[in-house]
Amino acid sequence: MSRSGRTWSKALSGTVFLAVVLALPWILRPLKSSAYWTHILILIAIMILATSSMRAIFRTGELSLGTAGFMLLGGYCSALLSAKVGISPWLAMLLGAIFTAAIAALVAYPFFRVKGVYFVICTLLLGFIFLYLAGYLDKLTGGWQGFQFYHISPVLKIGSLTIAFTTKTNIEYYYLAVVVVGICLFILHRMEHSRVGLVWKSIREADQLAQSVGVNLMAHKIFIFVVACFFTGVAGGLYAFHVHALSPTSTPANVFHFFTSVYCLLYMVIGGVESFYGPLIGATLFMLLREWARPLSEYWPLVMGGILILVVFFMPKGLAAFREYIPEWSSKLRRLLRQRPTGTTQP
């Protein structure tokens, strides 16, 4: 296919995932459950951010478990903000991630003075201490049993359409949380296939190499990192005005625990680590599964575990590479089935 054909080609996918997007949630509108599926669409929306951000950081060979501590700084800040000093949703969201960002800058260099295995310790020692410290500072947070703020006024009405804060699930919020979403990962693709893009990978392949030609390593990590955090605080954000609940129990069930890092590195690796659509692909279609799988939630571990063991052997580039296994495969299984048995003697 020519360069204009896959142009067209990619436009016209794009065109067509779009439309599927922004159908769903009348689509889903006449089953009894409409209003839960579009509460587990806008939460499949928050994890591909949250994700994605991961894999941004992860573009210079260092991994962050710390997804799930950096959405609770996000999430808490823009919830206080709003809820106890009574600023606007959407400043108060905005200003909850300039002071996730803000704390990734402050521990970013530190951590960037370590490499692999201790810089994902650090990150993962980082998530708890924000999770301990949510639950501690009672009088601030509600601590362990958290709070709730669902008294807040819509701030945005544009003809019939009203953004609402005030209800937990509603097709409104749904694209809002689409449009937050696509502008922060259309940012993120444009700075991965921009030139910065190309440093940050060069950083991951030979980050020594690299630094010989005149890369600042740490500038381009703390760069990245904070950036990325940047994102993780308004995944938190768009969760914390979404659930209207705080809280930051130990339990699989919140978001702002170890798991939900544990689980974006999963989407991350499932989907693909080297495409930009593998967080889309991972988060979406493991996060569908395990609703419809819900009756065997206590083997969902195990399942996930199968999962991940199966695409790292047969898939090591993911879902996303799907296409390009399927000439390797259909070429194995010819060379099978003309393989003639072994053991029998000609005439």
The other form holds:
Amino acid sequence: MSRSGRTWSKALSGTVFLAVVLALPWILRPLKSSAYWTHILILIAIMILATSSMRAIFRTGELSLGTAGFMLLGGYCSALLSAKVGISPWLAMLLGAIFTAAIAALVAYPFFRVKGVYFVICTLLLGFIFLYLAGYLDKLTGGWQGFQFYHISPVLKIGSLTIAFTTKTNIEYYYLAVVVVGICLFILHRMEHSRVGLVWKSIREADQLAQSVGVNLMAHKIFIFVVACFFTGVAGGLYAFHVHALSPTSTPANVFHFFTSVYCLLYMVIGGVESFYGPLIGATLFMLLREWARPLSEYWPLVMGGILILVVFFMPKGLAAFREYIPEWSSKLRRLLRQRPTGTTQP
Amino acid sequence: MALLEVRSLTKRFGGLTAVSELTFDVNEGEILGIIGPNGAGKSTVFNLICGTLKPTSGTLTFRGENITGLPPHKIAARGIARVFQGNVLFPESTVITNVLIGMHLHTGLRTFGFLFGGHHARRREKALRERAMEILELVGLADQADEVASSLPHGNQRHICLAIALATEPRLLLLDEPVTGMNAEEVAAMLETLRKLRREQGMTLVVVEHNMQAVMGLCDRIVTISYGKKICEGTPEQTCSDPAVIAAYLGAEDDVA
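Can you switch from the form predicted alone and show the form predicted together with its partner chain instead?
Up next: the whole complex, starting with the chain shown before.
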């Protein structure tokens, strides 16, 4: 295909994708439980942002399992600022994300002194520390009982368009989440495809060599960690103003619990680490699958685990690279079929 | 004044002294060889010069400035590049991307362009790509620019490593075993490239190598190290006939091999 042809097909698929994303609430409207499905869509958007942030850090070769912890920071901070100080949610969300980024900047230097599994453990435990802090600082956060706020917020008016932070309708909030997540993803996408993205790649593939051609490893790692935690904080803020109830309990159902980080990791790997769209595909598919698999209830982790192992074995590049696997599989299948009739059972 | 002055360089790892009171000069435009038995501390010397390791004592002076203890990326910015032992490159990237990454210090991009790209950055990257092709032509890999680096044979990968180092536009190039594991043809090609670098660009090279034939043919001067200490410094002829070198290294060549 020619270059212009590729650009056109890219633009077309992008437009179709955008149209579907924007039309989804209307498609779901006839459903009895459309409010519930919109709620799920909002959660998907939030998890896509969290997963993409994790993947941005992973571009440098380091895995951060602090996603849930940083979401908690962003969520609690923006919720508290809005409910207790009375700041507009718009500003509160931004301040919450900045606060998250600031904390990330504080821990980044000591954390990046270690590599590999030690870094993973550091970020993982930091998430737990945030969780317990939110529980024990009960004067500030409401403690283990959690923190609820029914704050009627000022609306934002752009011309005739009114966007409200309400708890009544999900559709407005869905559009808000899509716009916010879209902006964040756009920024991440631009970074990944510019020089700084190339630097991340170089750090992941051969950090010593990258350093020897003049890359300041520490500065670049800290930078992407802080940026990614900012976006994770945004995801936490979006979640806080969506559900209006935050809790530090350590049940898997709590979004701020460590399990969320694991889910992000799974979405990232299943979707495809190499592709920018991996987190989108992974998070969307698996969160929808989980909804459809509700009847399976307690067997769901079993099913999900099985699917995951199959994907890791047979599609190590993830679902985003699906097209690459089709010719591979078909040739394998053909070879198998050809072997059968002759009866040769060579290993 | 020499390009690089190494003065009483010492590195201790706990009780082990890997490099001890090492002193030598690297003159502008020369090819200096460093030889010695395995474990003599040759690679440690490179690590000390490049800043990967911090010396226990001693000083390094590059172009009249003290560079002792600077981190590797700052040493690279001063103009010292390095080809690592073994094929250390960016394996999953294409050959030309390898070189483009090597140009990190010379992208000429402002912060915005560096982070987010844009029209200006795209124009700039195009210019960098042309420069990268020139470097690939120099090392003879221009027709394999779009291949994945790890898919090329050993000799070509070694040339990619060299191309990455050249992309940093160094004044001083350190090569750790540049022809080890190559066949005769590849060795000849690599040596010719190195000579061309000195001849046409006036580049200064320091080479660590076990292939004596290559070292003797290539280098102007040779420093011999054994147990972290310098035991000889001189022309290839002087080194070959030095009794200390023969005792410590050359005479034992059969055993080493």
